[in-house]
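As a starting point, one isolated chain is supplied in structure tokens, in the form predicted on its own.
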Amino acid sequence: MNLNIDHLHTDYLNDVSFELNNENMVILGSNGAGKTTLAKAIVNLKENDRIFCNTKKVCEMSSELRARLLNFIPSKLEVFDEYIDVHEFLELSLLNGTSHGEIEKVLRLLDIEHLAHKSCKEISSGESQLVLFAGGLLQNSELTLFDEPTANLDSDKKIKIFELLKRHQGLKLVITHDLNLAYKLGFRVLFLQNGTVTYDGSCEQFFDSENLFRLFGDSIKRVDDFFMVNYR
């Protein structure tokens, strides 16, 4: 796959370009920098004419050739039917050849059976964030945004998504505050402030300690193979 950001304006972004060709990538960037902003203009919910894949532009496309191709996973699990419940709700995501069979494969891979058939509206704000995660498997778009997808999850399940991240078959595109999370995964990595791309490239070398020192100043302490808020 192909997606090319062209000189993207927004009310919080300013000028973004960049192009993905076949590879996963973290976008990191302060509170406000414009990260879901982006990751909603990709696909089109917030419209642009400045988003094109595979040549196409994405505001264009028809929504089974949209869905297709890429799949947003918000941060926060919103349901409009008060009574539709877990296993209801990810029926709603069975895209791109899934099939009903892969709902309980999904809801054991990431050890969430029991809430099958729990209504939406009564599970806890981690258990949700593992729901959106399952939706975004079993839709298997060409592209999945996540944003933000180990907020409010204990250690044991953010070690359960990364590992889910890392295997996953398809495109990933991850949006995180978690700069441990975004290291560990190795993506390329978009960096964002105040709605501008101050970095773009590899894993590696934003994480060298000049490029995280110009980023960050003397906030971010790194202990090893963490990262580590300094406090003063």
Second form
Amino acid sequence: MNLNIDHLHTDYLNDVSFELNNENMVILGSNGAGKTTLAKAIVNLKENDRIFCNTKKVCEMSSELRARLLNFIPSKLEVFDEYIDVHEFLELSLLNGTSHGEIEKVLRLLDIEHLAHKSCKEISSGESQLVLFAGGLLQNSELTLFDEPTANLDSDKKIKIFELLKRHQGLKLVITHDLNLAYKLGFRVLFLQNGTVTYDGSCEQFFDSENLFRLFGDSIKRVDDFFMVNYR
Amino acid sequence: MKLTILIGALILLSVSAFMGETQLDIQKILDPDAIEYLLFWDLRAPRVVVAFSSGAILALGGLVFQAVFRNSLTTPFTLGVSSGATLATAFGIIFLPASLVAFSSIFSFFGAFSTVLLLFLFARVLNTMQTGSLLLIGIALSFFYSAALMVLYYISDLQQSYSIIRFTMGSLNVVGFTHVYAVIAAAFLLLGVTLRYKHELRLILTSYDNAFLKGIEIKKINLILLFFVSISVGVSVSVVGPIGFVGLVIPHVIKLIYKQSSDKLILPVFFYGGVFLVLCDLIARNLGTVSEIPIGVVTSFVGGPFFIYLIGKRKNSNG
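Starting from the form predicted on its own, produce the coordinates for the form predicted in complex with the partner chain.
And the full complex, kicking off with our chain again.
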């Protein structure tokens, strides 16, 4: 699949352009840099006409085709009706040929079988993040954009999500703050600062010490293969 | 609980046409020459059917509006549909020649319908289907209509004012089945459309973003749902007047009893909305007062306190 972002301008983004050819990506950047805005623009939740998927404008696609190609997993679960439970919520993600039986499988995979019949409004923020992630796996669009998929999770769950991002089928675009996650995933890195792309390239070069210093100053310190906040 | 209520409702529906100020001899109902025949088939039966269909429309309309506007206090009335109908009817009552006043119900249908068109026009011009702003426009329209209605009161004579006031209280006084067919048709049209979009409704009940990402044409679905609710509410208001509270109370009560998401409650809300209005009408007809109490008064008297009770109960059970 080819995704082309061609001179995208929005309230927060300033002339963002890049192209993805059957590859995964990590988007890094500080708070308010425009990461979520960019992801929402790509799936056209934020309406614009600068995104092309397989040379077709996303904003001109039929809704069905768009849902087959692109999906966005927000960082917070939002459900209006208090009586919709987790299982029912996940049923709504069965649209690209995934079967009913897959729901149980994915719930087991993420260790959240016990949530199946709880109301989506009663579960914790970490749990709802796992539910959203499960929905992304079930919808199984060609490219899935994950917004901070590990932000509220315990370390064992973080590892689980990491492994799934690494090996589950489908292309992924992962927004995160977590440098260690980005490093371990090894995907191509896009770095946003104040709505402008200041780095776009391989993971290896991104974590090169000179580049890190250029982007973060001395606030990040590398210890072996880990990146620490350098509290002084 | 559900079964008890269902049995009670079915009994109520089957006996309500037989209960009233005049006791009916059941055997004479089928005798075309008896006065009972006329009373039953021309007055009581159509009345029960109109009550059921209108109640069903208002309740289901409330359910759909609450989902689409993501606001549990929304009903078709909040958007000014009923005020539009009332204003147009008042206009008809005052300006139509006395011989044509019976046609003022046609006015009320067009009042309701043009309000809906006006809302859609605003939505297009402002290029927004954001439900928040549409809701505000509806509220603004309601106020505008109320002001215009005041002007009409001011220029009308005593008799006309009285007719207008009676209309705004709602009335199930229908004679014969002519108007009844329109309300039945509107009720089942709305039911059919809502059932057809059940899946989309459930997606809307999660969040608009989620529905969008699952490949739903949200703007289109919203317009279709609002359009059909408004048409059927327009038909209902034109026949029985604006009857409040049904659209607000019934969806909430059914939700508390069934404890299921709204998309699964389409049939129960439709059915019990109808039953509720039949019950209210039964009360209105059988209080033994000189003239019957307007139906809108009864729905508010029954619905208001019950609603507050339910809110209190819900708060306790949630801790």
